[in-house]
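There is one chain below, alone, in structure tokens, taken in the form predicted on its own.
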Amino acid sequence: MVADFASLRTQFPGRSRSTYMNVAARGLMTTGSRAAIDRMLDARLYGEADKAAMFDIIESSRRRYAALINADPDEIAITKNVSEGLNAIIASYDWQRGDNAVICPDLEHPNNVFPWRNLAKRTGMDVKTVAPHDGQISVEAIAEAIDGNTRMVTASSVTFAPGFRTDIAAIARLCRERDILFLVDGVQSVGILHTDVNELGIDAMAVSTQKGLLGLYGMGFLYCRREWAERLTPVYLARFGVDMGDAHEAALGDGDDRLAPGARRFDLGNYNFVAAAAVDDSIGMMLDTGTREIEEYVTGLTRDLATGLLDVGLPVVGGEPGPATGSIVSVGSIGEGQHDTVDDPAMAGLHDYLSANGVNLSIRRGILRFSLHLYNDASDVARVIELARGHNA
């Protein structure tokens, strides 16, 4: 079955006020997550709120999201951000002195950043740093660092700024041969581009569900394959990480507080159900359209977005759309601004042109980024081709 994107487009009811190139930030919802919020909050609303059925609905995505990255649902835990599921699988492990983790951090979110550097204060690990090639995720560096003590290796999918993939294949076979975890951060991909986690050979991985995955804030998925994750012992232990087969979610157990299968055991509290049942129905969309079919899709629509603004004169990074181009799109130079500014006026300019005119897009570290997912289309990037072009005569 061929997928009907113009249809899918319907469904989002965001795209018609503004040209929406922001999923890096936060993706746009479909209607079907919206009506299925709506649910669950009636119910909370008039005291009808069924604790099985909202079970049920964690499960659901537990499952569905498993199906999306081809794991299996034990081999899924329930986060609350990126930033949970990374802290979960690095506070986990059996840290030594003398230990080592490789890290490229000028290419990744502060807070795949942080967790390191407070696990070197609190158990004198070594924290390898590697240096970007071209503003990517050098494998060769990365092979380079690794040594006898390295434990761990993390990257990001797709980097935080400029938003170029990651050889994420190579870097897993680097890990896999020293029995190296390999902790990715893959909140700019999944849902955007095709990611099986088997085939790619990924030991962790978290995500949020706010971006590619067209959910909420305040919940995340962390994968960790099952081999893996039950060499782990979490720091936090909740009900829910305990495996304790049919018995209520409040009772005690034994004492023995033997560790859920998988990565259940990093599972915690309460869940955020209202945010589980809109990410539920929006991975079902997703594999009913086809993760490949959805990459293809977006990638063809971001090559002819990079190669329209260079036509224009823009600097976009990077050059030609080549192996490394996904979802993203970025013009201007690496470094110059902070988060949410551009040193560079003329770029600066341009932002501000195309926000006024109702293109939704970000900066982050000094460049205007540009990304896309399934419910742009080829008017979109015709438009803001055109506003670039109108804006440079």
Ligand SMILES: Cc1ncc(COP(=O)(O)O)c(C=O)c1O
Given for the second form:
Amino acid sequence: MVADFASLRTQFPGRSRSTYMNVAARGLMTTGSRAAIDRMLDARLYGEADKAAMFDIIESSRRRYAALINADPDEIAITKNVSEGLNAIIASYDWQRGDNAVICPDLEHPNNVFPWRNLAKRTGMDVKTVAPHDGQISVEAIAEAIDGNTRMVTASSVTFAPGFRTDIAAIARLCRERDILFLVDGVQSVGILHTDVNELGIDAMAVSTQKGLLGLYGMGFLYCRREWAERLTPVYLARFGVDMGDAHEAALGDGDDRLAPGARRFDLGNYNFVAAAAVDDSIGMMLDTGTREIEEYVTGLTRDLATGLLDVGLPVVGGEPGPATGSIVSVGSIGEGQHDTVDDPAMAGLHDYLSANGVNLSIRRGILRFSLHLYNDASDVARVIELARGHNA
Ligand SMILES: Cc1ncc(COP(=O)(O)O)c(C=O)c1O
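Could you please show the structure of the form predicted together with this ligand, as a counterpart to the form predicted on its own just displayed?
Below: every chain and molecule of the assembly, starting with the one above.
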């Protein structure tokens, strides 16, 4: 089946309000997700909520997400966001003084930095930091930092700024050979870039649903390879993390408290059913479309955007698009500004001009960040390039 991106676009009314290039903050929602949310809310509004049907939606979203990343449903836990997923893995390992983990903090979102600092304080483990190389997480630097005491390595699959792809498969190989858990923050790539956790060799991966998965805030998925999940002991435990077969959710069991299989042990209590309804629908659309097709389509647009902005004379981070180009194009000089401001007056002017002309983008770490998904098309790319050309003239 050839994916029909033009007809998919019609499911995103948000396109009529702006040239939307901000999935790295949050994606546009589909009319299908909105309808699924409405059905869920109507059931509550009229006092007709059906718990069994609500659980069916949780399990459907788990199954669909598992299919999206080529995992088993038992390898997926339902979480609240990225940080909860990362913390669940980090905290459930039995750290000993002298153990270490390797991270490139300059390129990680703060929510993948604070948990490690906290862990070091609490357990006496070491956080070994590596420097970025050309704005990217360097496989060589990670290889050099790994030693006999390394227990985990963490990296974003795509960094939130400047937005390059990380060579996840290469880092995974380093880890697998040494029985090191490789923990990935996948939120900037999953749903947009084809992600096969088995092919890539990822051990655990946390995402939230409001970005590439086109869902709501307040829900995430945590993938954990079964073999690793069953070596971990969750710090938080609640009913759905305990294996009690078909027993009612209010059952107390016999005190045995056998942990649920695989990553299900990280599920806690009741879920964000509304967010699950939304993402169940949007992931269904992605599965129908095909993740390889989505990646090819979106990265084609991103490359055209990067090339066009370079032609206009703008400082695209990394220059000509290459293998590390994914769904994000950044413009400016990294570090010239704060998290969401830009010091360079030329870049600040461009940002304001684009925003005033209905382009929805963001600033991170002092650079302008354009991020694309399957609802974008060549006309969006051409429009942004023409606006930039006009402003630069
Ligand atoms: C790479 C990355 N990690 C984590 C987060 C946020 O973490 P959380 O879902 O815990 O709020 C973001 C952005 O919101 C991000 O871009």
